[in-house]
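Let's start with one chain on its own, the form predicted on its own, as structure tokens.
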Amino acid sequence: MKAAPNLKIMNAKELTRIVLAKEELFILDVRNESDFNDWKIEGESVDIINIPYFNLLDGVDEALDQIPDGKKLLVVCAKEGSSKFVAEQIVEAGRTNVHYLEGGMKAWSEHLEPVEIGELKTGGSLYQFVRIGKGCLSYMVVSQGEAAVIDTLRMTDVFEQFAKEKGAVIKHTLDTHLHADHISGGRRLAEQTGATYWLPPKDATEVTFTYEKLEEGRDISVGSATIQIQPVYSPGHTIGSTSFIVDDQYLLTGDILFIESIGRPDLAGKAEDWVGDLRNTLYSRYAELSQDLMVLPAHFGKVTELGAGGRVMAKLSDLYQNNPGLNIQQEEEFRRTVTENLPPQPNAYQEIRQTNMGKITPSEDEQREMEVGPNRCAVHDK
């Protein structure tokens, strides 16, 4: 069947622009109900409904009754094919301004949007890479022709291309901890660029490769900028979770502290053991830092955490006022909060941890499948 002449294609970058600009969009998601309930496209001005593809094979009348006429419509499925078929039927039924998502939810999961967080005092800039479809955040420090990438995602070509555009050579890649929700691209990017790969040694007891140890006092220079590995020991999410202070302005917290929640301690099966570490990090170590530091986490859980231009950031003092995870006064209540009634664990998180240790080497398609779904690294990500 030839494509309907008035059918339009929308790619993940254009969809990201619409979500960040808070433009109105109506989405028809034709995946299975369970997949939709687990993970979907969200935005402040996005309306979305779910009608499984198999319900629309004999006609799209059920969908037409629920889709507002004239509003920009995007049809979405897992990979693309089903959404294109349904979108064609909707166009043939006389509707206009109809799009389908190129590459489906898999493309949405992998899109990275770079945004500038701010300039460095010594020259250079700090950039945040927003993986909007999955809620992952990476960072790049650029100064005087050198770059360091923090919590690199597996789409390493994006970081290579961005550094090239900025005229910078990637000298270092760093992981704040051993990730369990997504496959790290840090080691691969280091191999591709000749950079040094850094990992907290307490998280690296089972890894199969060589790395440089992220330890207090081993500050990393990037051009004229300094990444302070301090406080190095901010455990709780993992035993080796490490924070960085960049340029005395920015606190990169990994998965310890988010904008609207705190890190969960159960992904390595150690919730009861690590809950005390988590509380000490959040209520003591971070409390002793400058409250003017801008917190930059490795994840966000809700679109409400996206600020101007898509940036995910907040002043540390504001988080101590507004973040529910930082305002649980009783230790026993804190223990219950971070060990009971947690959201489901991330998809394939055990296999992802094994991959990040170098113990298994899944194919690109297998890695993509392992990462499908939300990150769920936070206590409050219901």
Given for the second form:
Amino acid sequence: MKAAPNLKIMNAKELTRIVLAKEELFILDVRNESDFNDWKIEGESVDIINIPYFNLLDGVDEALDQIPDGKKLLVVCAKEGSSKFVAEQIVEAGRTNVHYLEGGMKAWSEHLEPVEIGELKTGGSLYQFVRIGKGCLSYMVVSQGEAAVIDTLRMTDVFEQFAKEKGAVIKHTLDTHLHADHISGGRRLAEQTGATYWLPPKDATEVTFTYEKLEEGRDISVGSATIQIQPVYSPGHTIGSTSFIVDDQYLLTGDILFIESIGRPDLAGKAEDWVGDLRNTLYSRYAELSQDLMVLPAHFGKVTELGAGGRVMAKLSDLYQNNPGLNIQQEEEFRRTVTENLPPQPNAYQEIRQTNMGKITPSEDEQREMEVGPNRCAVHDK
Amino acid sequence: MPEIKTNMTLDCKGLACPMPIVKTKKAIDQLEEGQVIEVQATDKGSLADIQGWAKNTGHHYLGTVEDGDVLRHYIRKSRPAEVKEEKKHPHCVSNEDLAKKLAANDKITVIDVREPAEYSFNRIPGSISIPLGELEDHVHELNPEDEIYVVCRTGNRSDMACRLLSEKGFNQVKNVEPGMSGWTGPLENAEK
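Now show me the form predicted in complex with the partner chain; what you just gave was the form predicted on its own.
Let us now look at the entire complex, which starts with that chain.
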């Protein structure tokens, strides 16, 4: 293979910046068609086409015809090798402004972008970690040298490093529920930092490790200024699903309520049983809370849900107006919406649940493999 | 699983994509039509890629056996004649008709004329494996009075087999169309 000095490398952080800034980008995804159809890079200003690298072994003419000349081009594959292989040929064909994605979709899936959501009344801040490639969201409450992490993702180093930068010690890690689409980093982060790991007891009946029980009325404090995290039992996505109210301002809804959709009740195999719980949580429990609360979910489904700087948030009252999942009047129609025609289940969701229960311990590579693809936790994700 | 008969083995262990496919493409260019290659790879991504590549090139992906960390992919180089050959055997039945016969436990013989590697991965329960190339040598083992159903992947090789059997005096021979590519009835494989 000839050297291609004009080939540039783009990393996941830079790609995130481009997507959030809505800068124009043309992406040639050279993975196989089924992987591409399952999951791809999305952005409002992103044009993307798929030509598998194995169709380009004899030359890239087929691709050149479809790539606009002069526009910034990013070639993407699963890990990196094939995108480099194809991108080099495109450069050799005389094209400029050609990049390949460092670490491929693997790196894209694992990139976390921290954004500040807002300040807390008595000092301190709430941060959101946007896993833009997979649509997962984690949170960190930082106050007076202490921190709590909610719905920690597998990349625990990012949280440790971030807390260190903020001069805070991680005291608590909490999961809103037993996740089925990604592997929780909550337990590992707690072990690494000496923090306490909290789980809803009803989701933890089969876990193999010790944990603290998230129960209504049992407030958790962060920092000397006592930022209270107040658990609200809100079943429906799972039987134990618990929401948190932070600082009387923020409502962390886990996988119960998203910005443009609502949680699906079927990932633990109990769709019919949990429909009533889900409806009750969404139409009664949340309705009784202060409507000024800022809703912060554990996922987003579409890039259109990303706000300024990538933040995913909305006022509860706005969601009652605009979220289709909160505006289904008839119970029967609601039941059909959340149990029929659901999107496919997340990749390896049963193995992921087993891992989060501590029943199996896959290697890092296996965990990465299990998490491939979109989160698909919402009813309306397609 | 018993040994799968192949014509070539390609070692792609330890190679990351795109190399397993690049090497497979080169290797298959050297094979004769109808021959089977085994590609050994450790890159998990090679599974979906080799299926996609085979689909787009028209080569026939047979299946993959997992052997510890090694994925053994089997691909048969397709014959252009397979898709172009004119069908001449006059007696044909649909997959559905054969499935009904089998479900009714009618006394029939099903002969699978695909390569042994194809037969290994999926076959109709009770079918007998006689690859097209070996049929002539095995004709004497068959009874010309039996009701014989011949199956392959798409109905072309089985058509050739039916014509050969007719010439040899078999008069109750039927070609199953389309064959295994559209078979939705019961299956077995050597692993089960």
